[in-house]
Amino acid sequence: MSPTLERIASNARLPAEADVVVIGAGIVGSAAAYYLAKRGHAVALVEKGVVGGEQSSRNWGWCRQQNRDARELPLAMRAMDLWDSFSREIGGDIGFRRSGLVYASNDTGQIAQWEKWRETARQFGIDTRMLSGSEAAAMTGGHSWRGGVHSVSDGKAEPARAAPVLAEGARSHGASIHQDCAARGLDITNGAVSGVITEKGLIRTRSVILSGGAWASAFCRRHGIRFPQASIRSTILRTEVAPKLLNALYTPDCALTRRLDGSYTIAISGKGTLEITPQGLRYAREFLPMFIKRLKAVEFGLGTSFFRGPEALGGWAFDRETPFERIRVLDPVPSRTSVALTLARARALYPALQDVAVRESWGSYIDSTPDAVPVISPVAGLQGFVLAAGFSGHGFGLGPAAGHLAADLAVGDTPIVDPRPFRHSRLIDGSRGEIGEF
C-alpha cells in the first residue's frame, strides 16, 4: 500500500506556455519549481500521479552528509543549509530537524570504512566523530557494539510532507501544479525543446527539467537519449506510535527513524530485489560492477515489471494513453517476508517495540546510475532539456540542492555547486569515476 502522504490540490487550468516545465513532482522536481518560481520564472509542475507519491515519500527521511561519495558532498552540504531555511521561507513545517544520525556496528570492516571516510569529512569540514564501543552503546540504549559514528549536524525530515510543502511554496510564488497530468513526451523543433505534450494538452516552453525518478530512462529513450538506469525494489514499514528510543539509527541489521508523530520508519539497508527487465538487460554491462559489489544484499527476480512499468518493453504514441497514465503511482507490493524480517530485527534490538503494531508497509523502487551518483545535467543534442534523475537512494536528502542545481542549469544561472560530477555525458563516454556509496 502507498505510505501516508499529505495531499495538495491541483491548479484548474493547464497553462498554454511556461518559461520552464518541470516533469515529476517528487522532492527534486518540487524544489526545482520552487527555486524557479521564487526567481520570477513562469513554471508548470506536471505530475502523472500525485506530488511526492513515489520515492520521495517512501524513503527513510534522512538528510545526511555522512558516508557520501565525495562527488556528492558539496551538494549535500548546500542541501543541509536549504533544509534549514525552508520553514522560515515557506512557513510550513517539513519536519526537518538536525537531530544527528548514529551508525553502530559489530563489523570491523565496516567500522574501518567509516574511519577511512573521516579523511573525506576533514577535507570538507563535516562534523562527524567516531564512537568507541562503549560510546555507541550509550547512544543506542546500552546495546553492545564494536564501534560507530555520530554525524552530529545531520538530521531528518518528514517524507510525507516535504515535497507537498515545497510544491505549495512554489505555487505561492506563481507556479502552477498539475497532478494526474502525465507528460507524454517533448515537442522538439530543430533539435531544441519547444513544448511538453501532456495528456491534457500542449504546454509551449523552451526549457524542461525531467525529474521523473524511476521513469526517467524510459522517457529519455522515447526521444533517443541513452540514460543507463536500474531500479531496486525495496520494502519499508512504519509502526504505530511507540516509546521514544532514539531519533535515527543505522545498524547492519536494520535502521530506525523516529517520525514527528512518534512512530518509527524501519528498513533494512541495501536489501532489495533486482527484477529482470528489458531495460535492465539493455544496461546490464554498465551495472555489472555495481551488482557484483552488492551481490549479497540484492536478490534477483522476474515479475510483472518485465511487461509493465518504467523498465518494460515498448514505446508509445503521444496522442493516446501511455505507460505513465496506466501506472499513475508506482506502488509495488511490499514483501511480507521483508516486513516480518525487518520487524523481528527491530524488536530484537529494542524489545520495547514488541507490542507495537505495524501501521503500514510499502514497496518502492530506488533508481540508480551505474556509479551511484545522480545525473543533474543538460543533455547533448537536445537544447533546453535538463535531466535530474538516478539519485541512487540519496535523493531525498539531496533534494533541495539537487532541485536548485537543476533550476540553475535550466535558466542559465550560476550553479549552486560545480555541476561537472553530475554530467550526463560521463555515463555515455566512459568518463565516470568509481562506484559510489549506495
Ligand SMILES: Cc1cc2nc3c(=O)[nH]c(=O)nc-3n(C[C@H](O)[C@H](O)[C@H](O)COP(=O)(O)OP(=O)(O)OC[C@H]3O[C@@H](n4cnc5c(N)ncnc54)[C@H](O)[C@@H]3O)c2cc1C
Contents of the next structure:
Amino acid sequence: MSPTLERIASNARLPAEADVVVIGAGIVGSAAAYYLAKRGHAVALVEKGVVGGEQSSRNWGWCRQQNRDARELPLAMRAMDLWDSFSREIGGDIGFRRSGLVYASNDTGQIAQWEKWRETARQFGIDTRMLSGSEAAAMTGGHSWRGGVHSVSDGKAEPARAAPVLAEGARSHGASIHQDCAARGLDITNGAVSGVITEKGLIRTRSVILSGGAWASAFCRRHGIRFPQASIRSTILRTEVAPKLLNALYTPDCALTRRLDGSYTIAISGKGTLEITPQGLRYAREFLPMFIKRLKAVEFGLGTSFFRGPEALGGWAFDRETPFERIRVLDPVPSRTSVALTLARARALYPALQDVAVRESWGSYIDSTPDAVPVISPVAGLQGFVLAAGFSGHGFGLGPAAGHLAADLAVGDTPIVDPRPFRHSRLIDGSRGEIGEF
Ligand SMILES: Cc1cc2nc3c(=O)[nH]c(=O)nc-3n(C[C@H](O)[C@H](O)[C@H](O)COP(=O)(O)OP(=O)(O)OC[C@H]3O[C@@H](n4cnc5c(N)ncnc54)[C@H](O)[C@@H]3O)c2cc1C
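Switch from the form predicted alone, shown above, to the form predicted in complex with the named molecule and output its structure.
Every chain and every other molecule in the complex is listed next, the one we just looked at coming first.
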C-alpha cells in the first residue's frame, strides 16, 4: 500500500512552451522547479503519477551530512541550509527539524568506520560527536551499546509533505504542475532538445531536467543515452501514534524515526531485494563491486519487474501508451516477513512499542548508481538536457540542493557547488569515482 501523502491539484492546461520542462516531481524535480520559477523562468513540472508519489514520500526522512561520501558533502551542507529556509520562504510546515541523528552499534568495525569518518567531518567543519557505550545507552533509553555517534546538527523532514509543499512553492512563483502526465520522450532537433512529448501534448522547450528517479535510465535509453542505474526493493512500516521515545535512531537491527504526528517510521537499513531484470543484466558489470562491497543484506529475486516497470525489456512509440502510463506510481508490495521482522526488532529495542499497531507498510525501489553518488549533469551529445537521478538511497536530504544544482545547470547560472563530482561522464568514460565508504 502506498504511504500517506499530501495531495495537490494540477494546473488545468498544459503550456505550449516553457523555458524549462522538469520531468518527474519527486523531491529533486519539485526543488528544481521551485528554484527555477523563483528566478523568473517559465517552468512546467510534469509527473506521470502524483507529486511525491514514489521514493520521495517512501523514505525515512533523514537529512544528514553524517557518514556521507566526501564528494557529496558540499551539496549536503548546502541542502541543510535550504531545508532551514523553506518554512520561512514558502510557508507551511515541511517538517524539517534539526533534531540530531543518533547512531548506536555493538559492531566494533562499524564504530571504527564512524570514528574514521570524523576526519572527513573535521575537514568540512561538521559537528559530529562519538558516543561511548554509556553515552549511547543514555541517548537510546538505556540499551547497552559498545558505542555510537551523534550528528548534532543533522535532522529530518516529513516525506509525506516535502515534495508537494515545494511544488506548491514553485507554483506560487508561476510554475505549472501537471500530474497524470507522463513525458513519453524528447523532441530533438540537430542534437538539441526542442520539446518534450507528453501524453497530453507537446511542450516546446530548449531545456529539460530529467528527475525521474528509478525510471531515468529507461528514459535515457530510449534516446540512446547510457545511464547505469539499478534499484533495490525495500520494505518500510509506519506505526500508529506512540509515546515519545526518540527523534531518530539508527541501529544495525532497525532504524526508527519519529514523525510530525507522533507515529514512527521503522525499517531495517540495507535490507532489500535486487530483482533480476534486463536493465540489471545490462549494467551488471558496473554494479558488481558495489553489490559485493555494500549490500550484504540484499537478496536476489525474479519477479514481474523483468517484464513490467522501469527496468523491463522493450522500447515504446511516442504516439501511444508508454510504460510510464502503465505504472503511474511504483508501489511494490511490501514483504510481509520484513514487516514482521522489523516490528519484532523495534519492539525488542523499545518494549513500549509492544502494543502499538502498524498503521501502514509499503514497498519502494531505491535507485542507485554504481558508485552510490548521483548524476546531476548535462549529457554529452544532447544539448539542453540535464540528468538528475541515481540518488542511491540518500537523495531526500540532498533533494533541495540537488534540485538547485540541476536548475543552475539547466539555465547556465553559477552552480551552487562544484558540479564535477556529479558528472554523467564518470560512469561512461572510465573516470568513475570509487564506491562511497557508506
Ligand atoms: C525506504 C527508503 C528509505 C530512504 N531513506 C532516506 C533518508 O532517510 N534520507 C535520504 O536522504 N534519502 C532516503 N531515501 C532515498 C530518497 O527517498 C531518494 O533518493 C529520493 O527521494 C529520490 O528523489 P527523486 O526526486 O530523485 O526520485 P523520486 O521521488 O522517485 O521521483 C521521481 C518521480 O519521477 C516520476 N517520473 C518518472 N518518469 C517519468 C516520466 N517519464 N514522466 C513523468 N514523470 C516521471 C515518477 O513518477 C516519480 O514521481 C530512502 C529511500 C527509500 C526507498
